[in-house]
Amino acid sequence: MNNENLNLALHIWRQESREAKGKFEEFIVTVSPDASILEMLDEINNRLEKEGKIPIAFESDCREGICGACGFVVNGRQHGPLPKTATCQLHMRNFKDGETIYLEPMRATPFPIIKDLIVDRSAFDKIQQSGAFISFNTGSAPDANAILVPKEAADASLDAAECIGCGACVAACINASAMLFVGAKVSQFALLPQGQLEKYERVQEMVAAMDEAGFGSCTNTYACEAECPKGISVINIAMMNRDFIVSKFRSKEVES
């Protein structure tokens, strides 16, 4: 293990609100091989308070890549330069000795940015809050677990459900579309029995929910994929269209 101190030049956005202007600022550091890079800022937090500045604002909560809360760009990349891992979890000794480091917010039309490296995320509330939830009367315990689910359902409904709504793969995509979060929140109750009631009802909520959100369409470049730090497939987005249109035809055959 490498145990000598690192020297980086950090570039981080600072900006005070969503209407000001905001700027990189340079911060010259000696930080830990084995701290991770939420610590490194906590440490110039703690340095910018004793001087009586204003420390960075970002967003940390579990700081064990289940929460999605930490998540900012670095280095142009969504979480960092190793994939499946968020940014909670990126170490500092995945950077060189004298490496130059830019940190900036997930930017996006539906994330604006509230300050410095945190945007507002609350869109994927919203979305999440219309359909991604069942109304299922389980009974007792015994009664739930009587239900028999194919282990190739369960699998891809955990897969889809690793989703932790970081923002990534809206960031990630040219056209800020967030089918990849939406596909992956429809998948994993759609893949379930107990999901089956509000199936059809659940997607077309949701898709209309992300398009009042003002979130782009999908043009299939796949960078959502692979940025993703749970390495959510995009065949989640391919399952949920194709319930989207299957939802649309049941709802002309009950109108007629």
Second form
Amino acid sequence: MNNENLNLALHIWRQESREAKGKFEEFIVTVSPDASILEMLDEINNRLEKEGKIPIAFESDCREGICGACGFVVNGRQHGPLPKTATCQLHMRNFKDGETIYLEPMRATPFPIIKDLIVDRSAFDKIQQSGAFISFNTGSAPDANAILVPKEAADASLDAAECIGCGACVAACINASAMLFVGAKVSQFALLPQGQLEKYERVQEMVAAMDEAGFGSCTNTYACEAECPKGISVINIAMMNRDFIVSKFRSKEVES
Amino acid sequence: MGWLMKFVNSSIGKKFVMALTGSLLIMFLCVHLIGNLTLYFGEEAFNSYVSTLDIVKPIVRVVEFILALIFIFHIYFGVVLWFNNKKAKPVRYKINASSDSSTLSSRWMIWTGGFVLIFLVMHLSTFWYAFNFSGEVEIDGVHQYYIIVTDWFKDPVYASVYVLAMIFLGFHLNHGFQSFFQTFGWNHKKYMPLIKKLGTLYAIIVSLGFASLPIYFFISSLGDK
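Having displayed the form predicted on its own, please output the structure of the form predicted in complex with the partner chain.
Whole complex next, starting from this chain.
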């Protein structure tokens, strides 16, 4: 394994606030190939702080690729060039010595930039709050086998539930469409018997919240699926489309 | 009807209209192509095909009206979606790496469709107008349809725009065919790979089928000189 340090030219998006005009700032760095891209930013920030400069703002939490907090665009690819990999799991050994790397925040109108590489993803929270739940009486835990769930349905539901809500689908989409996210959140419930009772109401509420937030529409380019760190399938979008269309045609409400 | 207006104004509703009209247009192209291919069987075959359509003119007019509506909806919703989508993503990334994650046909629908629209206007103002309203279709009791068409195909500018438009149409269909299945919610792990291949095959057959006509008549006109 090549352990020689890499010399890289980084162009990182710097933007002070939502309203401020941003621009790329160049950093020439020498970094270990074993460092993750976030550790490289940590190193740069340590240096910037010592110099009395403002560090680069970026989001991260678990750094294990399971929380969905991190994520920016590396050379035009959300979460970097590796498939099914969150930004925190992207190591510098995937880059060549002397390479120029552009780091940018996700670009989408519903995801306004807060600072540098951090965007406001609360639009996703609003979509979740609009219907990503099952109405249930709280109380003591129900018996685990009271409602039987076919293995296939459980698997498909868990595949959809793998979504960590990082926003990569929106960032990768030429239309900034959130349909992979919403499709996954709708399907993870719709696939289970417990979720089927409110299936049609849920899909209507969540699609309405998605439209309200100003996300684009799906052109079926499937870039979202290719860039998703969890490999969520676009079949979830198809299921959402089907449920939404059916819900609109079968609903007895004339005006809604 | 309030529910229907709300439905077609939602993001998925607009996609649904695009998919529905698009799938109908795909079927129309097939019928249109079969008719056009009679050109290969000579003057008599083509003229009798067009004059047969003339006999059932009232039905053709109704079909044309429905077809016009389908086109208008497809174009209108396509443009509205494009504007909304631009609004959702006004800033592009410094490095354009979109070809790593999606196909050219899928990203260029508005442009391939736009060029086909320009062609459609040209197409209607020449053939459709000439066949229906110019009054030149019959000279001394002899149908002129074949002559009108092949004359246009001998024009190098017309022929090249025609061929170019069919190439764009091929790209448009390559994505559109599988896309309407996805929008209707018919994405099945077992069948989708086949649907995608069928779509590409259909796109190639349709674009080659249409484009071969001006190429054939243009090249054979070179021999006449």
